[in-house]
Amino acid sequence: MRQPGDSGRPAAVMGILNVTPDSFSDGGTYERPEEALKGAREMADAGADLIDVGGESTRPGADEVSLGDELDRIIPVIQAVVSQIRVPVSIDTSKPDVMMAAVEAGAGMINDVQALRSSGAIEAAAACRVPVCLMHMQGRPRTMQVAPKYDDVVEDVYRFLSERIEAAVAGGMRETDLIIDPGFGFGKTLEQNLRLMKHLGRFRALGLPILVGVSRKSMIGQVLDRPVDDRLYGSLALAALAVEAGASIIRVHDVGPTADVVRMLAAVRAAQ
């Protein structure tokens, strides 16, 4: 798996690849293997460096899907897409008997929206021995934008990332293999995904890779008024400020935009 930094690049770009009929933005787009296949290649030649295949909507109000339907969606997909295409795949699940099946089929990383609170998660994760992403979430995606409440959402989202991370480690991971990940929409309101994203750099004292998916969610539309197909502008200038805030990965659904934006910041870093 390539790392943050290189291609000339200051962070990875991720693309998102939703083998679901109800996502917030893309849902039904790649529904069957050979469309997920085609827009697997198209992210591939637009620049990126990973592919997060999801088969269960985390969209806020989603309902929960069954073990073998979400397996049905996301285990060819992967095998063909790994078969065909020289990137790297993530699962984007949290149940333990997906991340097995999905490691087994080729994916080479873990994309947790629950932080491995599964039962089982941390035993599962800590058998595929692939690097994993531990993300924020206040509440279930059914509920979680019903009244978020923090007493200091930077310092509370902090403080759960740092238990989880030791959670992980205690349950048998290698602490070289998490990321985090602040989970921007995910129990936030708009003033504290705001915040969260003024105060991304405080999760740098955590010492590992941040990833951040802001790409065409609610919070750009109540800024800008903007339906979801209509915030790519905003999409950007987020992970403009990502970047520059330290995250390592950009999960974004528009995969060559931002990775023109992530290639022309790192050209000013590097000029003398």
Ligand code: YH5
Second form
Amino acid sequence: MRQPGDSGRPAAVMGILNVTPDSFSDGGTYERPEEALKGAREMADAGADLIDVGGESTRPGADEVSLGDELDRIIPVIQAVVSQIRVPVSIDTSKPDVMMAAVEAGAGMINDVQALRSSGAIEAAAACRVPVCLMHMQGRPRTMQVAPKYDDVVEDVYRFLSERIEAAVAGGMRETDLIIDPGFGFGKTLEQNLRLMKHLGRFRALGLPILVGVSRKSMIGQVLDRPVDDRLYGSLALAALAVEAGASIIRVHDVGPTADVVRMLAAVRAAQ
Ligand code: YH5
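For comparison with the form predicted alone, provide the form predicted in complex with this ligand.
In what comes next, the whole complex appears, and the chain from above leads the way.
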């Protein structure tokens, strides 16, 4: 049976397309626009419903990127993907100028790990009139894993997202354009990440689609004691749990395998 907040649609698979010169990549990373386009084509063929293009590494400890560098990396890639591949593009950025330029270039969604907290981001995103993902992060990428602290991670993240929804709507965003994300790995210990996954269903009470990004993350490496290129099965287990808990979008490196998981769950859900 469908539950309140369950769209009835199978979860969407969002493929990760990093366009960065990041030598410590977790995968999904391309340096040149032609390589990025090839990666996007492969993800589309594997069943991606969305492609998330990012030009700034938000991995723990990563450096921040200048506006010019970020634009130079992502705009040619967005233009190429939008013109050649029939899968909508999401722009992974926290910078208002990048949001505007990316949507101008054809991006149909904004994915902001800062939940529109950068100066001018709410106004820019509202003007773009596209769906926006608001993600929770405690601290900044450089230092967020040093000593994450919560009273109760689930309720603290819930309250943060509720406040960001309110701020976005007050700033002119349509509530129906908002998507929420508890931000796995962003200022959270292993225990806190596991607790968030166990109680992911709590976030349905916010009444918005839920996006989950756990693909290849450290929480899998810590539980299974596996390096980043050996975390596929762990990633698929968490993707299945997230979809069962009500997630609408799953952000992943491994599009084909995740699409199989989503289709299998949808078939079971559709049974009598
Ligand atoms: C997310 O959860 N995550 S970037 C380290 C890894 C593997 C993967 C050590 N952007 C999210 O994917 N946007 C990122 O292995 C995101 N939600 C949303 N909305 C970090 C990442 C990763 C980091």
